[in-house]
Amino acid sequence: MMSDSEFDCVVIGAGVQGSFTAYQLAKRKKKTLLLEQFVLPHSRGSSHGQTRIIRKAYEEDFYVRMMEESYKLWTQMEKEAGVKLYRQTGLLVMGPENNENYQIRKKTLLKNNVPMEQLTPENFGQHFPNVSLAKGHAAFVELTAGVLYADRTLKAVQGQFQKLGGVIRDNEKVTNIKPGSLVTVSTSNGVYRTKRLVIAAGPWTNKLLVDTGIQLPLEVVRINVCYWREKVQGSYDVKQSFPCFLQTEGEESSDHIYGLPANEYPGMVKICLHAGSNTDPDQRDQQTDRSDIETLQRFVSRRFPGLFSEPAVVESCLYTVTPDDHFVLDHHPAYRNIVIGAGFSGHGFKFGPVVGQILCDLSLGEVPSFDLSPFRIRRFQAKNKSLL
């Protein structure tokens, strides 16, 4: 029998990706430890807060295919945990009509038979009287998109993991990783040995990988998460069927601007810029750049006349971004029994269930059901010799 410090699998990081990975490993009868450096629940990383968008509106076919499976797994988790994790609202996508980014998203959804409704400038106002479509912009609604309940998700997945015999140890920071046929993981509270290690530590990934001899081209950025108050209560409320939305680009910014209907805070709409300022995850609160908020103020005043153009609440979140905005889902280049899930680039939450399945497959030496070539570490190696 294994001792209390020996495991089949250890997962570092109890955000959405790590939690779903640990759950999948426990489901496959592996003795699994999930380590988290902060006391759970916490708001220091990328998985906190009440809501996230779930959608298939991507340019790439591989993300649409992954989301097909992810939707099924979200439904499965809802049934297992007996908790509602998803609310269908639709996703309003807006962008310059002749813009390549906007057109590719629309064509990808049409090609993959994703239910959608195309709007015209003439009928847009009938559907969304409280939104002003920019001149020269077009719009469509992805009908099956909606809201994921983030905090509720973490609690549900971690609860199911523990029901399967999984062990969670929070407030336990990893201080050293020693690779080998048995990986030794030292923490602030003890030492563990495991046949397989999965690193899903978000912004702290590279700090952990130092011990294993590589660094990934990951950039940690702080995002201001802004909530904007309605002038008339209920104008943009989820209960009034107001959708999530995404502007691919516009005169305010070449970066995406996205939002969710009033839900978390009564009478407040969540609207954020999909970009931020570089930061150290351990010094996050010292980052005070508000240029993104100024961009959002211009956007809100032009496009959402029913909202006050000064944010009522500003919170923060961390993105861990790769150069191409695609994930890292791969074995360590030198150690097959170490698997890395990283670089979710601010759009990974919705993929949590399918990423957990993929990282579990990789850790157990099984072949995932998806082509992982877009997510391999080797795509960076030609430019970064420290990955070799």
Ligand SMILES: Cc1cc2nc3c(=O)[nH]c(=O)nc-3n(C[C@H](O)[C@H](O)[C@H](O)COP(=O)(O)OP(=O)(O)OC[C@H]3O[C@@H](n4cnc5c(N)ncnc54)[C@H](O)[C@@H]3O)c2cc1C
Second form
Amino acid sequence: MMSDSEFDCVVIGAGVQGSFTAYQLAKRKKKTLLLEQFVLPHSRGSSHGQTRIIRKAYEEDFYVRMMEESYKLWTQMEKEAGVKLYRQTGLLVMGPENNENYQIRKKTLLKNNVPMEQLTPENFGQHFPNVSLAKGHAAFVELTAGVLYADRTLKAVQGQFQKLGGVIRDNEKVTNIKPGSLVTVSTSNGVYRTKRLVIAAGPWTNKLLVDTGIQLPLEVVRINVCYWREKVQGSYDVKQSFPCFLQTEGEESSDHIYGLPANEYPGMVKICLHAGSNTDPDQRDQQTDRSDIETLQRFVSRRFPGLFSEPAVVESCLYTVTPDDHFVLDHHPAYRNIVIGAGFSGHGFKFGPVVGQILCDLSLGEVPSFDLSPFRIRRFQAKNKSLL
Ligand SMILES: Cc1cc2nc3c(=O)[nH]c(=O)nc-3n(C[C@H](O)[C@H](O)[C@H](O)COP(=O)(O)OP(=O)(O)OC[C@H]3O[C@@H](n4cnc5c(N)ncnc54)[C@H](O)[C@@H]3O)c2cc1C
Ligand SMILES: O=C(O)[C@@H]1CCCCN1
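Having seen the form predicted alone, can you show the form predicted in complex with this ligand?
Shown next: the complete complex, the earlier chain at its head.
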């Protein structure tokens, strides 16, 4: 019999990735503890807010394949929890006609038979009368893309985890990790021993990894999440089937600009720049750089004439970015019973169910059904020998 402080598995971090991982472990009948430093729900990490984009429009085939599995698992979670987590809206992708990034994305979708509709500059206006396509730009719509309801997802997954017997302790910060065949995890409230540990601590990953002797090349970036008011309410509304969108590159910025239809705040569209300034996650609100907002204002006034070009609401969210923007899904290089899921680089939410499965497989010593070479820690070691 295990005591109350002993577990088959402890997961650190109740964001989307830690929650789905804990749920998978409990589903496989492992006695699992999910630890979260803040009172749940909270808005200090990367998984809060009401919406995220789900799409297959990627440049790499491996993400498209992972998304095929992920869509199935999203549907399964919706059924199990009895809540709606996904709404199909389509994703409008716009970019310079001859831009490599735009073209590869289009080719990858075509090659993988993802349902899409190519638009021409001539018929673009009929489809999207409230969007102005930049000169020399092309566009397509990925039809099965849409919106995921983020806050609702966390609540549903954590609820299902608890139904399976999983234990959540929030407001309990992990203060020390002592590796070993039984890992000792100390928190602000107690000490636990576990056969396996999963670290899914988002922007705080490196703060926790210090205790285990490694640091990963992760940058924590603060994103200004901007909401723009419609001049005529309803013109960009999710109920009017306005899609999510992605502008791969444009005259306003070489970084992507993306948006989601009006949904969480009536009459306001979420439009953000896929870039921000570095920050310490514990000092997020001291980082007040708003230069991205000027870029967005230019974009909104040129491309979205039906919106006022001053953000009505600005919120914060954190990215944890790797040098190649690919995730880290791997064993700790020195301790096989510690697994790390990190570096989701601002695009990990849609993969939550599949990441949960992969981290659970790794933790249990099973072979995941995906090639994990793009996500291995050793890809950084070749470039930076001082990591270990
Ligand atoms: C503005 C914005 C827009 C985005 N848009 C999209 C999108 O459209 N589509 C998409 O797929 N993805 C998107 N993403 C990315 C996606 O949201 C993230 O990749 C994902 O939420 C990362 O989840 P996580 O679980 O790794 O991190 P987090 O949600 O940050 O979870 C980590 C958790 O660990 C906890 N923790 C850390 N340290 C400790 C400790 N010592 N003790 C206990 N607990 C600890 C933290 O408090 C936190 O709750 C977006 C992200 C942002 C910020
Ligand atoms: O993951 C996504 O789909 C979006 C795309 C643009 C940047 C933010 N994340």
